[in-house]
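Taking the form predicted on its own, here's one chain by itself in structure tokens.
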Amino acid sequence: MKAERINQYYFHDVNTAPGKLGRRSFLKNLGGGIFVVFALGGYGCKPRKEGDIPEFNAYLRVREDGQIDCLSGKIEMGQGANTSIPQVLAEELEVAINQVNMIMGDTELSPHDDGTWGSMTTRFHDPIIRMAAAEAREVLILLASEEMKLPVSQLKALNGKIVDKNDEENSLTYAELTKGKKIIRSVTEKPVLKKPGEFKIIGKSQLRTDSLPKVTGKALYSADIHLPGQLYARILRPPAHGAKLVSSDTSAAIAMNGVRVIQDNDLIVVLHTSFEKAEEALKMINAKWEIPPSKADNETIFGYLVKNASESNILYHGGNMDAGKKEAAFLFENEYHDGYKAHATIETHTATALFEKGKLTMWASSQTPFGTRQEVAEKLGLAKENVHLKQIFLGGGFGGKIYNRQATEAARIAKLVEGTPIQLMWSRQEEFMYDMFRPAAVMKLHSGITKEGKINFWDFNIYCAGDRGTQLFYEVPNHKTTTWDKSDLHPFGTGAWRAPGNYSTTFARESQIDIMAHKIGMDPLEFRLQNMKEGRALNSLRLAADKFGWTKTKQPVGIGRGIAVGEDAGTLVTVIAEVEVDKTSGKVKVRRVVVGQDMGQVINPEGVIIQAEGCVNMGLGYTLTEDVVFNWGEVKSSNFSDYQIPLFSMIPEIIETSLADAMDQPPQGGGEPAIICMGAAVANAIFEACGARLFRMPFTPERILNALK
């Protein structure tokens, strides 16, 4: 496929970069239509003087053919932003979703964006797009008023037309109104938006706009880019983090037919027209390494973290801790452990790059195309305008593709073989080696309750899991939450995640809540209802409990139910899991999971349900099987044979989601919340099923059997 055809599935005809031209020249080169320019991060922008084009970093365009261009610096990696953004735009502009052309993450076409993470697209991006669409609608009504000689009050937008309220046959299409015109407007004030009762598209389930290309195999990912004369690159890697190259012999690889070996300081790379041949040649290199001594492994890491995480920060503190502890009728002190986890995306980090005439063009599996552009430019000593990352799908990211080592490596190689396109696709072993793991964590919890079951003492110490989602939604008069960490504490890279750290801390908090409830013989649901503040957390709990049909009835032997409540990305979530435990083998089968979410306005209910189901299944892997095995810098987990992600046989037969009706509230994040509760919900269900209380994830059969002893 030729380079100029690579983006054929995105339908855009924009070919001039706002970063390369002044604002006036940029818009002049785009042709006709109505342009609503705005600055992401604010309602819009005002011109410095009358007639001047205002400062902007984004725009929406109603084209002369009636189609709508929407440019976004966000990327699409499976969570449906390329559907939810058109939904809010189409709602306010009164057009069909298929009239909206999304141009996402292209550094020469799209507005700058810091990256796609944290469930921020829906929360912070969609409202700005809505306002721009509402502004465009008002411009179209003004144009129609002039053309039709009717007052604005007598006109409305409907199905891609401006129609006469008294006679809907009397109308003008958007194409007719924009033909031969160029109008530039900015969002200077918050325009009037539709009220929830007027919604036709927002809040209605929509089929993903990328469904057809994905199920037919036409959707393009970085590894699908094939340019004339392209070479595949494989890099010589050390056996452990921190290892130093002592010597290398590349003669056997060089002797292979068609193989090209390049050495540039610390970089030794093998190139061939066949990926398999390049891999074969890489194995022919004889290298010797010096490996640093081990400080800890996956069994001893928890003690190492507690001993060395010396930098503390008190996040929340209230009441009198000494008094609360003294007044408690029952005290509980426990330590919870959670090991390192890999993102384990099916698509490994990949980049396809071509360097010619001083410019680099790249298709990279990156959540941060603009950050990648900057990083690559600095690495190659180029102006960032000479680095172009093109729009491409990602095969999953979960925070792991915020980091772009493969892109800088590919860029470096492409410059060394100037004029020849190269593709660097990490192997699964490289993915495990260089992925930014979710940090291992230790949570120490000391808590107390009264005889009546009211929590009156809470001392939460968190090692290396951070503070996300740790603010208490339980009523506790005497409480303190402290985080402990230190830079360069881990043996390998750690970083962003799907709700980073929140999974670990929720496991500890909600297990502790369950332990306290069982101590006094109180139903876990009743205990939470009694201790929880009135608000959205309580609302999510009631949603899930009602959907599940929770009762105090004792379950059959070997069957258990568990509850966990959490907060992430502005969404309050409750997960209730039902499990079956074989006390002989220690094997767990999660049979049913119910998710209750209070997440404000829901743009695409079906999209939210899909994300909740994905969170449940992904969280199930962290809960039951996934654990990175290592000996300090040596990562022993290298493939799915020794790092087991969920199999189809592990997936619950029933996953249900109940959403709060809050369409009049601002939208919140839906891509991450449900995952945070899986560990705790399953742990609590296992306890009810067989009496095994677990303090370390994952809950392997061996750990369950040991707990039963």
Given for the second form:
Amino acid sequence: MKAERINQYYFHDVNTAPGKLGRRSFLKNLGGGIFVVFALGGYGCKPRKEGDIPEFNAYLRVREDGQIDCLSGKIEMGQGANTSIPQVLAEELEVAINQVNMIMGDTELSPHDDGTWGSMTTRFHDPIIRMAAAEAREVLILLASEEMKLPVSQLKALNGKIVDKNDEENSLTYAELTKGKKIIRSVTEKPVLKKPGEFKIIGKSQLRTDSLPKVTGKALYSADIHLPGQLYARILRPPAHGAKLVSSDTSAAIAMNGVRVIQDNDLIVVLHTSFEKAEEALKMINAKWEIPPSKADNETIFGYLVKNASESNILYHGGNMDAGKKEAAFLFENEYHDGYKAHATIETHTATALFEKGKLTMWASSQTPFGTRQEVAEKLGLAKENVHLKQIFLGGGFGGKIYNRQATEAARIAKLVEGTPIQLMWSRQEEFMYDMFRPAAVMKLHSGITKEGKINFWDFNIYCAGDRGTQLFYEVPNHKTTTWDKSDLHPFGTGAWRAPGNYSTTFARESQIDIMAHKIGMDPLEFRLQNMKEGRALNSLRLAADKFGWTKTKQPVGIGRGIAVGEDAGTLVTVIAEVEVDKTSGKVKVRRVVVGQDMGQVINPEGVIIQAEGCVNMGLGYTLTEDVVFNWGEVKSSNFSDYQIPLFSMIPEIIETSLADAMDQPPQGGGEPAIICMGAAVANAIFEACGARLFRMPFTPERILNALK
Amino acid sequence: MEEKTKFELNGKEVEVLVDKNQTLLWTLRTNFNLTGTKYGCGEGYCGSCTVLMDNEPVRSCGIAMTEVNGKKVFTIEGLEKDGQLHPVQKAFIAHDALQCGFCTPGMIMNAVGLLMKNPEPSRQEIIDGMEDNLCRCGAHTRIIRAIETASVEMKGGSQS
Ligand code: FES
Ligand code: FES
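Just the form predicted on its own so far, so send over the form predicted together with the partner chain.
Below: every chain and molecule of the assembly, starting with the one above.
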């Protein structure tokens, strides 16, 4: 899938499932068992014409030995899908979770999938998997009914068997029922699903299923593939984005023992059996570059964006803005800034590839294996079928690994050295250069309240942060939300970062709410409660406030608490942070964070808590320390020494998560919501602690000291 | 210049002929196919390449093979004893102290080294000891808990 389409999905409408795509007929080549095919993103899975295999993008199989295979185009990057998917499957099929084998993201074995992003898996994948499992259960019951000569109504599934309800000893195992059969079914009608009250596995905490290989070093990531004769590839990179190669001299590199240098138009590659030798040779290349003039740097970028963003889009509009403004007792006009952030996954972009006999085989750290296949096939002029992306673990993704530049580079190199396997692992510096950064953004907010503290006017202009999660859950009679953007506005590639744009807009909105509350001396919780409609946002706020034990009491000197509410991926979330600020150094320590989440049905409560903790801990980075330093196309942040991601000493001692009891509601996303609130919650807490109001993330000691002046 | 280096790797005497400036990280990964030791930054900032050298946690991306001569090196692959996971490995599993798992080998090796020196660390001592190991998934909270649990279990003297 093209980057634009991904961005379109990712920044905007993540509340609709992606369409089902393509039809695969590989079932023919598979062995026996009961197959249930299904489509992610839709309940129907109908054949195009009578008797045809229906369109599908996932399937499960009850194997002849009674084990269950689930083949899915999703990938595992730490989010825990390889635990939550088996959980829902095991629930409906009445098997143990360890009887389920997950096969993920292999383009030959798994059916097509758009990619793993946007908190889609739990919301759109799991419900379908449950239905498929329920369908398989019905097939097994039918088979048992024939063999046991008992009516279907007298049978049920229990612990990997179909049993006689009147005499549970009278039973047949799934293996016995499946032996020698090949049955293909699709989920065409909604099968009967278990009711929440009947759940044995869904809603119960489950340890990760992939910990053992990960704690023993056996889990394989893309750089861990070693093929005989494999060479490490290093690419000559420009000093800045947009730089043009004027001249290059590779003779010194070529003279080095064992080095192979290949050149294909703009691509200059050094290959060696040793990564470090290849690196050394790369440094021997004498290249001259022409760097385009700078238009902005990390300080001036905000003005540049506002000036140059042109295409505007009114998202929401209601009431009468002029009247609202006139009637307001107090008006507030503020501008909020957020700089570029890197994904900075500890695993850099990597691909190991072999091109042989017209076919490319590849292991790539990619959140979109099928998109990668498509792109690589197009670039190399191959048929899709001749590109095979294999299943592999990812060392983190967060939206950064959906663009696959390293995969197309590796494919190109592999084709140039046909027959020799190559590995392209980006160095940390390359990772900082070619990351598709989370875009810098500007938010202009003009709002007003009545004397009683009712918001009656809200004019929100968003530059470069998209519209994800911007629908107002406060009751405001006169409001307007406008987004501004333009393609190719940024000095380098930008893209989706865990809950795109939502961290920037939430920072602005929730800071503004706080500012308004403080202006009239109202408690920020009370202010929110009185301005919010009844609903899931309010639920999450109450959950968090209760758990936190919010009171109106004045806090000790240097201690402050801050609230932020947000919506992402169908989940309503409130974060309350407690911080300590040292007024002389400007240093902030976040001591405690409470997350309240209304996210519908919860499959794996512990998994949800882990994701919430991950959001809090990761979120502290963009809030307190992370900022990409650059001068236009020259990215100056090049390693963790000049781009500080969260450290053990930064994380809060206490993180608590409180979930709404909504087992009868559809499940919603859990991997992203809490992170959007971290900036605003901490900003508001800093204000309560020391009176410094911050309008730009991250909140460095210097900025805090400046705000105190 | 290629040179012979002899050292003990996960309890076995080994010998390898590589450039003397080649780092331990790439020797482990390329020459021994021990890929549990990860490259994260190559410059000593992230800790994902941490191994034990003479019981000291070190960053293998910054250690030249000349320095490894005669040393005892332990990697994540060598932590199991008689088919038994090390208490730190067990505790990581029990606490779900990982997500993507990429930082995990380095975290575990650093924690093992920490507990060798200080078998009963306080929470603050764990934080200080783990400070320079980076995790992007935000598993810190559980990593601290796992190390606390492992410390308690190891007090029984089951394994060092
Ligand atoms: S790879 Fe050695 S410290 Fe990062
Ligand atoms: S678990 Fe992913 S980096 Fe630590």
